[in-house]
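In the block that follows, a single chain appears as structure tokens, in the form predicted on its own.
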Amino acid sequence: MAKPRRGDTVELVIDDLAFGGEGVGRASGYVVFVRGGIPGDRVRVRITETRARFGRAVIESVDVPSPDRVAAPCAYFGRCGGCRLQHVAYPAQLALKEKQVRDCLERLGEVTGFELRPILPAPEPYGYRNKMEFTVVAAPGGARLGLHEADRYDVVLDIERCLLQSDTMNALLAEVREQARGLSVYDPDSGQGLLRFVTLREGRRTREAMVNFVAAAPDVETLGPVAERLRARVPETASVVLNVNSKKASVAVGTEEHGLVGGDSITERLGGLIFHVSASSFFQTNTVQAERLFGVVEAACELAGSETVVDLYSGTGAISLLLARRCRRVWGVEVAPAAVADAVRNAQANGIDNCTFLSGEVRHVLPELVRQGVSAEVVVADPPRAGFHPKALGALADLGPARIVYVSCNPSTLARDVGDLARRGYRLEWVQPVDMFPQTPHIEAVARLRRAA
């Protein structure tokens, strides 16, 4: 293996796409990851990093473009860290994601013999997001409001319009930017200043919009008039709230919340039910594809009406409430108290009384349910990107449901957990990829496992 040196210029043929969106090429057998490379490209690259087993490079020129290469429509593409696949034709994005799901399961999870169903494409490859989080930083001439530059957490691009969100959310973004010019911006070094983040949410079916200011202090006096102006200029604004994060940690989550305009939540309709979504709770960010995803989950559960279902990582209760109409009882487990409160409120709003929502980490709550003698025929799990904690996975195996329906946003951890469950007596029957996030490398998938006889 001839290993190139940092600064070398080499020619590569990109023959694969890594999980995360980087192209993969080989220089005399040495693996090189190339940001912006597409399978089928012949490129000239400059090596920027070398390690024992792989290196990284940037494109100097695309000598022969892949037939799947297209012009990216966004003015920020290549600089913004959000979308990494806008330069890939949408059918090719789908094929690459489907392949990555299979590769992860077979290579990392060492599972075979399952059915990989064709990926479900998104009917809206752009404008599909119902939630966006923007960082606020001080800049000459006023605050800069936008998204982080690719691979840089210290640089924020001033985004005027994001193609992944709706016209309503872009109108709100423009108004927030205008209002932010007169506000102080938090400085992490000195600890002075007010505004830190702005999160926008929208009920795609109800057209209700929310603005969530994350600030360093509960300065309702300053932000209250701003909220009134936002509602006056963008009539869809149903809620403006202030979350306070006075800590050094740069996170868009507060320890206390204050209402500025409207209620503390917006509503969304999904699967014939209505959902209240508050500022700090989780709700799927692609409403249209979420409805299709939940339909896959519901079919995978094979409910006859008499079953008890445990819904792990239940969020605001969307899956729990959709399944509750077809089973005897549902237990939902969710770590975020705000999401649990929303789930309880959503159950009441829809007249559903056979759901019990518990707040706490799955690794603690699920073993307690097992000790209490709770049994379930079906478990649905939608864990975060890190997948199951080992203790939670052990408790799931102890519960021993006949069927497990695993909703994953990370094929790598899905493969790890499915491999573990296979060793504990479960068989992976099928996997259904769903493209929840077009233009990005992220992949959602539903896996159905059955306990071996």
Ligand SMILES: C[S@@+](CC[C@H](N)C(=O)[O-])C[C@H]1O[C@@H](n2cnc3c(N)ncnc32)[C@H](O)[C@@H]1O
Second form
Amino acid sequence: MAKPRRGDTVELVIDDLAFGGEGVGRASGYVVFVRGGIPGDRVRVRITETRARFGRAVIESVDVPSPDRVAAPCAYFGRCGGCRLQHVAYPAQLALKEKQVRDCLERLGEVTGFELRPILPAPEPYGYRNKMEFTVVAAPGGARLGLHEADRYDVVLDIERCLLQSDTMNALLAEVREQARGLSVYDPDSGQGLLRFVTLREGRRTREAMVNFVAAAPDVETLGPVAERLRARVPETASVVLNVNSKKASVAVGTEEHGLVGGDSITERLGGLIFHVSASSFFQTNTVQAERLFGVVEAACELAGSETVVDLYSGTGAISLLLARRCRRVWGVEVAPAAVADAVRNAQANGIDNCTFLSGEVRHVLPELVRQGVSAEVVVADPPRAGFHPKALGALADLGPARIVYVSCNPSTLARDVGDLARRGYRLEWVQPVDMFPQTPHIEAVARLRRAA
Ligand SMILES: C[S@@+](CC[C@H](N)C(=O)[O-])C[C@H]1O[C@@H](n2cnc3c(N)ncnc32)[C@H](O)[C@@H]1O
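Given the form predicted on its own above, I would also like to look at the protein as it appears in the form predicted in complex with the ligand.
First the chain shown before, then all remaining chains and molecules of the complex.
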């Protein structure tokens, strides 16, 4: 059979899951990505796109469902871009993620001979997120508050309840929607209007909730009373802030922050420590699994007490502060000034005085530390999805720690960087995937590397 054409209907068996959660099938050898297909499904699909080496298709009917197929509990599933794996039984989600970590390391990183440890499942496959970001758009009858449709950055679904967040956050979402009804909404075409995003955050152990309004102007007069009403209706509301983004870029990050109700941060407890988290700082979005992830990191560091540790991409200092109790000294490096300020405040709040947090990009700060003669037995690195910048990786090799503990939220860049470190004399010993994001295709893993003798 020839390569199918756009509009053709073909039958396929889905035999794999790609990154991003699309099913992968083959029509006479030609690779077809099928959204919503899962390994084991026999499906009838309509081809929507054809390229030289692969095509895309949508499901017309699932003729024989995979034994791992389950009914998705969320009303928005299939349209919402947030969760893509709700229709896959949780044990199968875990197995697929574990396989993707192995495939990436072996195929992209070309590393072998390491131990892949069984993925750590999440005890709460739903209701685990402590932070959600909702987009606000104008709609007939008032503001629409929700998440983007899958692959449609121009379409926002009005989400009344999200199963990934707690009941408190859903109550806050409902109240914010109610309050937002009378507010003006930013229009990206004209640049007029006020409200752009609403981010909700919650300390899962403290029950303190935060609402962050991202608006086009510092209109405290309008949003102040809204914030007061939110606090009156949802008593867990400990902080409401306004971040101003008056630029075209559609991002939920502001250039200035105004307090509306309560303080500028909420607190969370993790690993026996207390953390202040402000609106613009990174904090792990799954508190329960973050504690387990950090437990894996701590064990991987094998600290005896006398070591110097460098914590690259240190965020609000969670890893630095947890390790500070077990070593002589920690240097944290982080680009976001708000996160560095939180990390310093968190060290003080926990009575920890052996951590120094440096502000700046790793590719600039780490070479400077090396130039100053700083040495470290252990480096922990938890970069964003893009992984290491080549200059940052070069500086890491120059520092030459005995052990590197790499925490990754993207197996592809983990594989690339681990492959590079292997060529620079490091051996990948083991990898421990941790499921931080059930129902989504996102994968977190800790990799332990050791410098060859
Ligand atoms: C995945 S988070 C890890 C945070 C921290 N380890 C934790 O668990 O809370 C990545 C962090 O890297 C920071 N970051 C991103 N690019 C950076 C860069 N080039 N240099 C330093 N920090 C960076 C982000 O602001 C974010 O706080």
